[in-house]
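Only one chain is given next, in structure tokens, and it is the form predicted on its own.
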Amino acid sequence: MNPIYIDKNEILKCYKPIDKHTHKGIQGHALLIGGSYGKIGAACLSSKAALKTGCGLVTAFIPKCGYEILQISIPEVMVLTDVQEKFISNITFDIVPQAIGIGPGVGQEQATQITFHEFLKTTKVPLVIDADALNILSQNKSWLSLLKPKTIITPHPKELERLIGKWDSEAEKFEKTIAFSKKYQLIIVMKGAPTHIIDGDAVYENTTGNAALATAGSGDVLTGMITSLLAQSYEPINAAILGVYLHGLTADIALPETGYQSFIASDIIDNIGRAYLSITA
């Protein structure tokens, strides 16, 4: 296994400046499903970090127990809801998204996980799976085949390990996750130390990011970011490889301000204009 490093030479590769006419209707509307009681959180983060990485319009599709956090917390960001108080359980919407990143906070309701499959099965959106989302499908192996070739998955270790079973050494980690790559035609977003994107048999291996990012809420907003990316027309691999590199770079930049133990995922959102300028400078 060679991995390509993402660094800033290959990231000027993909990068697409903004141009100068564009307005909120051309920059891409990114739809994010997740929350639930208790965990509104994770939507709010994913959603803030889908418009702070350049995204012209981003829905929240929430219960709603999390109509008013969301609507006073990012007002910029528009909301739905679901029929249900506390979860997710019938997603239903009529806006046309570019993107669709689902699970952030979603949990694991067995009504959540039966309008997961009726989505699965009609969506026909690029598609970011995280958190319960995966681990819903890891219950439900058999829905891994409703996926659309290029689907972006983003576990961690423990998702991960749901997904592809076990694994005694970082080779057959690696081994197990291409072949599920290649099954299933995802893009496998491995989160870690460092991160990984696995694309078949094309493994990158990210260079931005440290310790700072081993915080709550930090997935979420990754998710946010690679959704946005996707809406605003990157190819899935690309939104991937950048959305990454600049999840990684936010932390880069603020540790001298907030060190490791202080640096939260909202950070991470705040920071990603900074990590954008350095792309650029």
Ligand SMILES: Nc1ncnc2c1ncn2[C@@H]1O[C@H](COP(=O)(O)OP(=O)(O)O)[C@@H](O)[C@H]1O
Contents of the next structure:
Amino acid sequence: MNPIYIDKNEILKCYKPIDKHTHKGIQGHALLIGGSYGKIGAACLSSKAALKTGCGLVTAFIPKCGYEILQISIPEVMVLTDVQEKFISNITFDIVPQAIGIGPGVGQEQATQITFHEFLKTTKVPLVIDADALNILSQNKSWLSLLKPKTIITPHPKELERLIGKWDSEAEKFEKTIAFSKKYQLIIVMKGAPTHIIDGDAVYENTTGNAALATAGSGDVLTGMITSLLAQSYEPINAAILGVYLHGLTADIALPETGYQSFIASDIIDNIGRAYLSITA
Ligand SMILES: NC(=O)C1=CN([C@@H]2O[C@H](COP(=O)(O)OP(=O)(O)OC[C@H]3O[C@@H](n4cnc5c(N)ncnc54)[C@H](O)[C@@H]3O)[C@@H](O)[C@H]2O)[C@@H](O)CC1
Ligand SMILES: Nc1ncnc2c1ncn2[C@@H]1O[C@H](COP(=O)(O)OP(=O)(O)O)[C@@H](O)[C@H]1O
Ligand SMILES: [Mg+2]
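Could you present the same protein in the form predicted in complex with the named molecule, rather than the form predicted on its own shown above?
Every component of the complex follows; first up is the chain already shown.
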């Protein structure tokens, strides 16, 4: 396996500068579907990260109990609520997003599983699938064939194991992940230290990031960032590459100020602007 290293050179091949005549209506609308009672923070983090990564509009779809929390903590994000108080049970919306991120904090209630199945059968929008949405897929592997080619999935090692089964060596982990990517035509963001992106036989290795990212919600933030780039009409592989690179770079930039221990997921969001600036510096 000869990975392509995701460094500044590689990023400059796909980074799209902002057109000075752009407006929020053409800058992309991202929909983030996430949260459940006690995990509304996951929806807050992913939707705020999506906005801070540059799409024009962000809507969060959450259970009712998160309505005030989300509106007060991030007034720039629009909110749609499920009929259920504590978990998502019926995903319906009348907006037209260019990308959807689903999974952070959703839990695995039966009703959430059923509506996720219906959603997969009907949606034609480019998707990023993370966290509990991946765990639901692991429990219902026949649903994997519903995923459109180039859907992005973002498993951490445990979520990956639930999807592809155990491995005995690093080499076997890559073999199995590449086979899985080919079988379902998926882009797999294998989160870790470092993160790898698998797109069929192509393997990319990220060069940014550090152990400060080992903190609650840092994956939820990554989901929002990649969904935002997808909504801004980056090709799925480029959205994954740029998202993972910027996400890691925020931790490299913040480290001298926060140290490893006090860096939290909100610090990723706070440093997305500096990460963008360093791409073009
Ligand atoms: N503030 C919030 O609302 C938060 C919500 N979260 C949500 O909580 C739900 C559960 O997510 P979790 O990921 O905690 O639960 P999981 O059960 O999926 O994963 C936790 C398990 O995976 C292992 N693991 C994780 N990263 C690993 C790594 N790099 N190497 C080896 N093992 C690793 C852990 O040791 C643990 O056994 C998700 O829906 C998630 O989005 C979390 O993101 C935390 C913050
Ligand atoms: N030691 C580390 N070095 C670099 N990156 C890390 C390290 N630990 C975690 N990360 C990154 O942090 C993120 C963690 O995601 P995840 O486990 O899904 O978090 P959560 O579910 O809490 O949001 C991934 O992007 C992963 O690559
Ligand atoms: Mg996660």
